[in-house]
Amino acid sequence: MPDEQPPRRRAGARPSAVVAVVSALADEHRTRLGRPLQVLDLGGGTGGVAVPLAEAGHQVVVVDPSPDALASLARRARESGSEGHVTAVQGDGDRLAESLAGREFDLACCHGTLEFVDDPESTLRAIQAALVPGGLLSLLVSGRLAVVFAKTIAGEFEQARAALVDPAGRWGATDPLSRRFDPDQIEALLTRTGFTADHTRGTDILGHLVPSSHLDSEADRAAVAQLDELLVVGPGREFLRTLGHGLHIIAHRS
């Protein structure tokens, strides 16, 4: 398997399963509150999560450092007819408080962003401060063990070992990611920053290991996604969450 592609700050990998989980979570929370949600999407890029939430009637503020991504977001929201529910703000996690200017949110999404910010703990504290008491967080981060398996299967044993023992989970100096996470590590980080993790699971457990030549069709991709779902069902399989290319955590402000 070749080295990973250069990073996209918006972590373009937002599996459809993650979007579905976030959409369902937002719908459940709206039912409890009796109104649409105020949503923060940090690193939301071109709107893979924001636009579906906006289409459902929620108000979404997308904070992203890329003007090109925000332009694409605006176009996508306009084409979907949800532009009145989306606000684009150029900024990043390291200066989140400045970008939000005191706004409060019921739900925050932070998908594929903690890998790149200067200080993940400060970013999570800023998100926590922006949430109302009991507000929800959907956090998606890159998992360490997934790259260890991928590098081992590719015969890149030194890089696999480096990713396993490096405190940041990096496989070498040219690794495009600044850090990867283990489930216990990210859950401890959430606890330190004022969150309680409610649910953690691995995403894309198998898909990142399958050669792209075997994923030519939507049916192929759907079949692998179904295998992922079957893998995590049933008692005694909790350890499989550690193998996900992504780790998806649902938490709430403590």
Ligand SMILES: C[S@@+](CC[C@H](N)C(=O)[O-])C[C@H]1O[C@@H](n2cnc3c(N)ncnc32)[C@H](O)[C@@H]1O
Given for the second form:
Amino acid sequence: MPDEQPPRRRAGARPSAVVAVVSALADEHRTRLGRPLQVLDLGGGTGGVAVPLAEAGHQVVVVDPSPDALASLARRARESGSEGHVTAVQGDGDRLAESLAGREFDLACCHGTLEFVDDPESTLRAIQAALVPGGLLSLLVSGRLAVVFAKTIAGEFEQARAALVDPAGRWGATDPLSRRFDPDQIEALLTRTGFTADHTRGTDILGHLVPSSHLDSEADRAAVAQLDELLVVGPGREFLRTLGHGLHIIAHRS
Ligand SMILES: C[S@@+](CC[C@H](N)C(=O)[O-])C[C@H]1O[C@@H](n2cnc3c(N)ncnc32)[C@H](O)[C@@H]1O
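Okay, that one was the form predicted on its own. Can I see the form predicted together with the named molecule too?
After this comes the whole thing, all chains and molecules, with the earlier chain placed first.
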């Protein structure tokens, strides 16, 4: 199938490191397949990942339970000229198959969403079932140790301790997240659900520890993001992924 022309790209903010990694991954896979990808973005929200992928010419189905997020997504896609490449489906990761009606995907993104579903294992199984053989997964989850460090630096020692010892990595009853993950744990979960993890990296290792008063310009934010990038690429520093506010895993369907 011939490659389609991507829709026009909107001038906008610098993409996050994760979006840049996913965009590069999608571009490589598109070259291998010789056509734009069919992409699932579960919990895609307002389209932070979906819209750049749609702008690049991929077809993206966003499944998210929030009507407000989906309305923002539609607006963002319209403004970027990529609305023909985005399908918004109001649905839930715990009942994913119902939302997808048999559609199949080359790439699935699940960023910041596994923390909210009832059963991460069954959600990952449903994502796996929706991927074609060899299909790719970009999974971004919250890291446990990052919140332990952040709470300690903030003087919230009880919450830090709770996050460290709680099996779900929660710092207390009012923690908005249902769970956080350690790298070994999320990789084991992926193996159990039919994926092979190819690469795990920590994201936002330093940035989330910096007081917001030190980050009052785009240049400051860019400088910290660059420090984060440099930090993880150095030899022997793979262990630092454990400290990422986010754990970004690239996997493929086994
Ligand atoms: C932290 S936001 C992440 C948004 C987007 N993926 C990103 O990275 O910018 C979490 C998203 O998960 C969605 N969400 C919450 N519960 C969900 C569920 N059970 N199934 C699927 N998505 C859910 C929310 O509506 C929200 O859009």
